[in-house]
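Form predicted alone, single chain, as structure tokens, below.
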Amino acid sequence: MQATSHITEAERLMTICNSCRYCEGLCAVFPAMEMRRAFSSGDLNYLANLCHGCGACYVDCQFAPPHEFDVNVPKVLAQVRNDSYRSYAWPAFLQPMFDRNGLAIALVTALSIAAFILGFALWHEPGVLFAETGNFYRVMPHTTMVTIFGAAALFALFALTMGYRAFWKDIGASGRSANDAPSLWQAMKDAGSLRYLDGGGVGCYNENERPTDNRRIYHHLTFYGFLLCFAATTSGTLLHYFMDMPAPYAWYQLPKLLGTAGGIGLAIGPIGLLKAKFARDPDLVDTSRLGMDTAFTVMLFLTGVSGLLLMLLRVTPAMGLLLALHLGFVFALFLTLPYSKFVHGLYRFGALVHYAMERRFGI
């Protein structure tokens, strides 16, 4: 990977921090840093993705601005982290997606798909758009829906796999076993609890020097809301194909229970994250990628809210339009996953796995 000004600055800061070591108890970044005496670009991308952006090291640092050393670890690692998303993206010709207004691209994609679905319904059975049937498959046949959205999901999965593969190789972890169960379990616990978003125990710093757990809570609502929605789709697929129980499902059946809980999480969590993001001290963040940074969060919110509305208004004339919008948001979400903030969770988990392995075996 080519050196950049952000990489050069990160190397300078890590050299200073490695001499000071005052912040070694705050998170995983500094113990991982202390295992090194020199920093390649891969090392710095690893440390940047290991950073959770809690801001504690900025508040605690005696060399933070306006000191002449100008040590601002959260902001510089955020810049390196955002650069890494671009450099690992597959295929390479889509890497510039990270430089553009990701929210506009995602919304245009979603509305285009919604328009396609509405046009398909009008061509296939015009009266169904405003019929009170509650049957999704009259608007779009099940086979057509599975084919279109399955293709988008498979593309996203393959692109994410290729990006993760490039990240894993670049940080120097390719020579390690990916089947180290204790390290994987430790990383899963750290990621699932957002262990390093606690500022060393006091909370996350956001708009001022008063730490709170707000960002951690909103991340949990968003993450577990997403997982519950995925579980709802998975359970519905299993019921459809293996138990001959196609949708619609009653409110007490598993797909509906999981989807409702997930939708609520995606309605509350992203709003909290967006509020925290726009209130955050600009000294802590990379403001140059705001469009791409917020696109994924907004699309999660729109997916969750449209899904809840669709559930509530399923047997009404609004069903056809809501279904088209919901499927448009879901399709755009899937298609843009490899080129959105979603990858931060993937690479951060990989960094946590690598960190757990380093702690067990050394570099």
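Numbering follows the first chain given and starts at 1. Each form is matched to the other, and the largest set of C-alpha atoms that superpose within 1.5 Å is called the rigid core. Computed from a prediction, not measured in an experiment: that's the story for all the values here. What changes on going to the form predicted in complex with the partner chain:
The Cα position of Y137 differs by less than 2 Å between the two forms after fitting on the rigid core. With a cut-off of 2 Å and the rigid core superposed, L284 has a Cα displacement that falls short of the cut-off between the two forms. Fitting the two forms on the rigid core leaves the C-alpha of L111 displaced by at least 2 angstroms between the two forms.
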The other form holds:
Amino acid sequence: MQATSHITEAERLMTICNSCRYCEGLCAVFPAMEMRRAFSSGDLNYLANLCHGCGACYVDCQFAPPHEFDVNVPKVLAQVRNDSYRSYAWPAFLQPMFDRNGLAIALVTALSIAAFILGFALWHEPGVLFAETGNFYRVMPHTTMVTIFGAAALFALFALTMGYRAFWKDIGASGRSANDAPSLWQAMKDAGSLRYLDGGGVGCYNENERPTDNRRIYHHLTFYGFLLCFAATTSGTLLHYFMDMPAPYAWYQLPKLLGTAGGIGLAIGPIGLLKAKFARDPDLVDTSRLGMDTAFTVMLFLTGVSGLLLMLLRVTPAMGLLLALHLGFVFALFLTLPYSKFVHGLYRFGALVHYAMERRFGI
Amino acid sequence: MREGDQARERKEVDVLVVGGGNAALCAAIAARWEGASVMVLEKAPKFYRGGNTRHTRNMRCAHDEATDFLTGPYTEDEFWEDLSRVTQGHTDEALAKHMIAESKAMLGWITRQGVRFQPSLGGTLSLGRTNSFFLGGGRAMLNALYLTAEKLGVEIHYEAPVTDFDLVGGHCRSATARIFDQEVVVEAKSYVVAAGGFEANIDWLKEYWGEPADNFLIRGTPYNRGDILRLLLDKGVQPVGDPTQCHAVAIDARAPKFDGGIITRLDCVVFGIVVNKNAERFYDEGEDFWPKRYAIWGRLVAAQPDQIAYIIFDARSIEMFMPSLYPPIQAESIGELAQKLELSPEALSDTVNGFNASVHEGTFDHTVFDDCHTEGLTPPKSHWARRIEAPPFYAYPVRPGITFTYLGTRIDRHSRMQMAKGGGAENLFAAGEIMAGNVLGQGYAAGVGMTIGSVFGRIAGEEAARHAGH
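Same protein, different state: after the form predicted alone, show the form predicted in complex with the partner chain.
Following is the full complex, with the preceding chain placed first.
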């Protein structure tokens, strides 16, 4: 099986790297590797998820191809990492979602949008789709919206938790409580700053041996854009239920401010990431997983852009369809979180927590 | 202009640098900073650029105080003491002290050229005070120098061997090179030669070592053939260093013929015994600490039949040293181990039993000269002797691994080559391994090769630019 051969290759590479160690100052992967002499598949999944794919160790390696030792750590760890997403996915019968992930996500999204359009039309009369109301809840009652999205979010949360548990067990950390506060804080700082995507200080490597920091900037735009949008929705829910202030909100109110900023981040960040991804030296990339990488990034982009458009065109006849589109994207995004590239953040964070704990308490 | 020259392309440049490693790039960058136009001709393809620099990891520079990456001061005097000890006096004292004095400014200079450092690597704590480690290793260091050279406008060609120098007296008029498979005559005002030694030239090694050299493994690239060194010596440049000597360590016999690098080294000799193909021991494995003895084992193994030996130890030692590329050969009994190694089981059992019977086991501690030793055994094992009795038993086959050669071109304190007939060459300078024999006539201390390369590279580059009128 493909996954097994990736693990075998990763084990070969880590044996080579562990007898060299020149890269230990570049990131967290190599110091974590040095704490071990042999590498189980769990160890390799841990190291693979700890790797941010900056590419520095490839450019710096005296044994990289065309050398006969053929050492390509970023690519092989990307392959192992991507295999690991599938193996942790819960429930198991949905694991094949990762096999043709781009197609799967596109299908779920198309169905989701269709369902919202149909739903709007069936529950009301079709005319509601094109009515110039400026009021979302005329198209879809608030409680219905909350119920549907709450259910999708709860399912995603549960599935992600199950995946995380599988990951935590696999990397050999299950004997260890995951809530050591200093380690969590360290991991949050490391993840939040993408500390290990900096090529050891000069920036990550993309299309050639000249380092740039662009991927880090675009990822920050995307990640913090996503968080801001999430905060916008949460603040809206709070305002609705606790302050009796239902949508729509004025531009200066919290949900709008957060949502606008987040939407802009999600409109720019993913484009930069995709551009970098397709310009990247294919030697550094798990090219068989471009579909998964692209699908999640595109979903974030579409969520952000449709949200911004919805805000701008709310009081036009386009609102109904735009709302169906936006809700369709968001619903599909939430539903597929456990089966998309989204999980890279979850497992990478877990790996960073584990690394912080290993640094504090030993392996 | 001679007959036939019309067909060849001609290029003019202030400074031509021959070679593409640390010394060559330091020379190119230094000359460019002085305002000279510079061309670098590297024989190897781009991936293999830089010769032995690719496999280095640190350099030894004198410094007055601790830094972010160095744990304490390392004075010029102490550096000199270390150098004169490892070379046992086989060094040009004035030149060596000049290099040590210049090494002080080198950390700052090379950092400004984009090279980055880090604290000493795991397992190398003993070097944490004296040696500065390159972040990402030697290839990362080289990448940084190349990026800087390119930014400064240095013209760099790969797969571009220099095949001849038009050298009359001490004056070089031009160099002939193959660039893009075309013969090109480069007319430079000055020439810096930083083209390494001849360790990858088995035929040349055979001149001194005979047939056994066929069984040597070369730790660096196959491009270190010494072609430029031979050209220069043939054309009247004065040699320096013992031509018969090379730095040889015992490395895993399963390593590739060339370029196995650091990961084929084995640090476990002191934990076991070493036998030859007749299953006989031949040297005191516990004579001194490994960092002080590893460099003699290449020569010791080279003197054994078929240039092969086997390090043998048991389960108690398996996790006491740095892991290496190839797993040890493993067996449940000494007889089985001998079979796997294709040694005589009886002979190996006799050797191990004889060793075990003579071991006087005290308190084992590999960090000090402990009291575990043999009694009445020839050769003895003076320290760290423990019976080999706990299965599984392990073995690593080893062969001589050649790191570098000592023969080079004599230079003065301006890195100017000296002529065999006396006097300095007018416009020929040397840096790096090709002139290392001036300061390193024998032995080695970690990181000194890079010091020689950077310091004399910078001097050669600046002097070459000065000679070119800058």
